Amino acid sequence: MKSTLQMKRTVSEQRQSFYEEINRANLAPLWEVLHDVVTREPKTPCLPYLWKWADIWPWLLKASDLISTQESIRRVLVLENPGLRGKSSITHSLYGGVQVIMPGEVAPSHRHSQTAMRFVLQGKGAYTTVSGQRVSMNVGDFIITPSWVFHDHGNPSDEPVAWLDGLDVALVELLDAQFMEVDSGERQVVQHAADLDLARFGNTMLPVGYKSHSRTSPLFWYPYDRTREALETMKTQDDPHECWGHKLQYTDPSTGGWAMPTMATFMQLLPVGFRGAVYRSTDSTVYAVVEGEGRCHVGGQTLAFGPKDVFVCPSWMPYRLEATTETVLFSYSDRPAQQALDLWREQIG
């Protein structure tokens, strides 16, 4: 009679000969990773992380005298998450880099199916041309490239102009939906004046008859200092939020939803002496400073941040920010595809 040691052998082999079995037909048992395929909350490989300008801006400045934008096509650092190296990715779903374009450059017009936004971090005086409109770029400015839609960088200035670059690049790979075209000219012909659409949509009004064609926001650019006016009014008349301050959300004007259908975008106002409570979401999201300093604890870290640096926090981890002096962060994460998706989930302390 066999023992049980001997019988568990017996079926264990068994079992591993059925699984090499079914594995030349391209097959494998669910049950043997199921724990790890449908886990009991998110177990993302993102990390905690903050970029320091200080560093990031004499790199980018040395990048400038190794290679053009002719040869780069996009001069920028690709900001790659330490848990996600060689992916060229700062959260599981999303890219983040900072680009830098020096006076006199033209970073040639191209257009590919993933939805960019730009957020202005160094510099003035540049410019970007979206479907034939030009707008300027200012520290603080939000600018959205929509899918699949023409758009060049040009610096006229005197001084060179960096930004953070955001884009659903993660996202639009897992559904295997990449395209990207050269346009013929380096430059597109303009054909409006850069506040057309601000007149359009960014006075809480629409053209009358306008229908929208897409899921994005037929406002792209969105000026610093409207969004900083609001916040200013927000912290004089509303109290903050416990986690957050005071926060807005960037929307489409003609709908009310988020700007862009895959990308959530944010300013948030955080008061002098700021200490939040703990708030964790599904969505990963990418900070950048705009003005002040503080801390954010988050994963046994604490990241103490400046003007101009990005950090990041990963999925269901939770965090809480300071703030020593009066500070302003703008933020974005991959919400809109989450809510859609009926996945999104957040918890408040």
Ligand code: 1HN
Second form
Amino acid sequence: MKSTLQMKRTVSEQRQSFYEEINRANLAPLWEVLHDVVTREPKTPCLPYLWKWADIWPWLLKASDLISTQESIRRVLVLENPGLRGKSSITHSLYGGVQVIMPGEVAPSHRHSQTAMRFVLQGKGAYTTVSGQRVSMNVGDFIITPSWVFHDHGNPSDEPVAWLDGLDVALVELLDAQFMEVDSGERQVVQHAADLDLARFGNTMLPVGYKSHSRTSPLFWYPYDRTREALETMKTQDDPHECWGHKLQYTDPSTGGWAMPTMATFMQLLPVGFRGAVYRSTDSTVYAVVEGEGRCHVGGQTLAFGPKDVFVCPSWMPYRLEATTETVLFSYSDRPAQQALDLWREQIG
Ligand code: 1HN
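If the structure you just shared is the form predicted on its own, then what does the corresponding form predicted in complex with this ligand look like?
Expanding to the full complex; the earlier chain stays at the top.
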């Protein structure tokens, strides 16, 4: 007679050898991993983190001594989430990096299936040409580079210009839908300046007969002065939301929907002394500080932020925002992709 222990061992040994047998045929038992595959709540590798501009900026200048834009194609320091090292990701689905372009440099034209957005952190007078449209890049401007559209950047000014790049890199990789092409020339021929599209689409009106050809906004340039003015008016006449203060989302003016199909972008103002209530949502969010100083309490950490700092709040992790001085925050996340798939959730308070 075998003891119960021996029988148990036998069963577990039998299972183990069964697993090895089916493993050779690329089969695996779901029951061993079910609890990891379907979790009660999001289990993201993304960690909360803050990058201080005071650290990043000297390293960007050092990078500029070590490599040109010509050689690097894009001189960028990737903001790698500490929970996702080596994956070029700031959140599980999105990329974040800080790009600097020195006076006189040109970042050559190319296109890719990844959608990109730029948020200008430092300097003025650089430009990005998006689909033949020359967009000027000044602090606080939000700029869209749609999927599969040629773009080159240049800096004819006499100061370095730096911006935050956000792309849906990991999301596109997950879907195995990556394509990339180098343009025939270094720079595109400029067809028109971005103020034409701002006139066409940026005044709560549309050109008569306009028909959309993509899921990305026809407006590529959202200059900061307009966004700031809107928040200023809201601040004086509206009560701030308990979690996010005064917050606007960037839209495609022809649909009222998100400006990009995969990434949401926002700008919010936290009044001086604001102490936000707890909030969480399933879209891990990247914040860039435009103005002001404050704190983000997230995952047992206090992220003390100031101008040009970048920080991350992971999916479903409760966080709250506080502003010592009046604060303006830009942010982006994969919310439109989650909503398109009926996945997005939030919890307020
Ligand atoms: C890219 O094309 C740019 O065009 C910046 O400025 C960052 C990161 C990953 C893949 C492509 C750019 C990028 C990128």
